[in-house]
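A single chain comes next, written as structure tokens; it is the form predicted alone.
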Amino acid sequence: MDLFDAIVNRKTTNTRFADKKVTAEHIELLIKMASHCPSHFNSQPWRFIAVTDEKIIGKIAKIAGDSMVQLMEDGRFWRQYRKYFRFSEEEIEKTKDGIHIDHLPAVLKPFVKTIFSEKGGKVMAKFKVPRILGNDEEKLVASSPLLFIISLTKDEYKPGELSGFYSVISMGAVIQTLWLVTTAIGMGMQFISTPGEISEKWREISSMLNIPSDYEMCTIFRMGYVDPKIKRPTIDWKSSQRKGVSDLAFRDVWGKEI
């Protein structure tokens, strides 16, 4: 696939992956391409774990699902992300950002704006929305043939210091490279974020993976081969809209048209 095509076609895979193991050649390719990413003073602060063991994936999936339920039930999810929710084509076409919640059970559609709000706890509880999303999260992760974990050495990753900032920049380059490589070879990729928002859950996974104390586990991605025939999760959204060049950039100084 042409590089420009891969950049434009890259997207987060919200659905299950094809029922097919990721080949050893593709796992090696992902790691090799990630290893060529830039890093401050060529420090290469990252280390990777490619998890294919179904039992380990299942345990991480359970933690991810439980984390989703907890985040929604205690209100953190809504306080953190409500500003990104869009409920119509017109709304997302106007803002060109956020996520359009366009796929959910018919019984929930009349209540979507109430459900996806900080004050919608009673409605969510009535329709068991947190558990629906938690179950979907667990199933998605559990069915993934590959989890890809990125850790950073604490020699470089020092939040609040320049080395920490530089190491996060280099990890960003790794993540984008992984997303482009997966896109180019017919794979998909999704960030598993929910356990990272609950510190004890994150520590539980890090301990499960035997990550040493001088490394910080920073991200978990689920990966697999894309199958367009697979149905979407019970509650799902899309985020294909992008702001135009003139909305994002200026020439020479802020505010001057590009």
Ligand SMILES: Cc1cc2nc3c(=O)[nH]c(=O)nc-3n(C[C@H](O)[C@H](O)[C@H](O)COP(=O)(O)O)c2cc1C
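Residue numbers count along the first chain shown, from 1. Please read all numbers here as calculations on a predicted model, not as lab measurements. For clarity, a rigid core is taken as the largest C-alpha set superposing within 1.5 Å between two forms. First, how it differs from the form predicted together with the ligand.
- Superposition of the core reveals a Cα shift of 2 Å or more for residue 128 between the two forms.
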The other form holds:
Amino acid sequence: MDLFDAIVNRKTTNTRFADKKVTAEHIELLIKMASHCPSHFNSQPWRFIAVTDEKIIGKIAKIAGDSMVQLMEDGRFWRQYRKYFRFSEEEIEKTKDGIHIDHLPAVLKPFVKTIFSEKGGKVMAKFKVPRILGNDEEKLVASSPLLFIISLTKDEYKPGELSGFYSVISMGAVIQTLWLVTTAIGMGMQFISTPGEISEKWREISSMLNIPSDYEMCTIFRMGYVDPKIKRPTIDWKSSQRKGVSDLAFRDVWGKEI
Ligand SMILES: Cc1cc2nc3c(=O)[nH]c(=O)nc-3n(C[C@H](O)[C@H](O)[C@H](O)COP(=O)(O)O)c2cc1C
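Got the form predicted alone; any chance of the form predicted together with the ligand too?
Next comes the full complex, this chain leading.
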């Protein structure tokens, strides 16, 4: 695949993956390609875990599902993320950012704005919607053939310090490389961030994976082969809009047209 095509076609995979194990060759390829990424002073502050053990994946899936329920029930999810929700093509065309919740059961469509709000969140909690979405998330993660974990050495990853800043930038290069390689070989990936927003849940996963105390587990992704025939989840979003060049960049000094 051409590099430009891979960049443009790279997308978050929200659906299930094909029912197929990821080959050992592809796992090695992903790690090899990631190893070529830049890092400050070539420190290579990252270590990876490719999780294929179904039991471990199942346990992480349960924690991911429970985290989603907790974040939605206590209102954090709505407070934090409401500003990113868009409810129509016109809305997302206007801002050219955020996520468009474009796929949900017909009965919910007239109420979509109310539902995806802090107030609506309370109503949803009454109807156990967070539990339903949490179960969906659990099933989605559990059905993934591969979870990919990135940890950073605490020798470099020191939040608030320059080396911490640089190691997070370096990890960003790894993440995009993984994403482009998966795109090029017919795979997809999705962040699993929710357990990271509840420190005890994150610690639980980190200790289950035996991550040593001198490393910080930073990101978890689900990965697998994509299959366009697989149906979208009951409630789903897309976010392919992007701001234009002139919205994003200036020439010479801030504010001057590119
Ligand atoms: C730091 C970070 C955390 C993210 N967390 C999640 C997540 O928990 N679940 C998810 O589905 N997508 C997550 N995303 C993906 C973004 O929502 C997605 O990249 C954005 O909407 C653009 O969509 P695209 O990746 O399809 O281009 C995350 C992305 C980043 C960079």
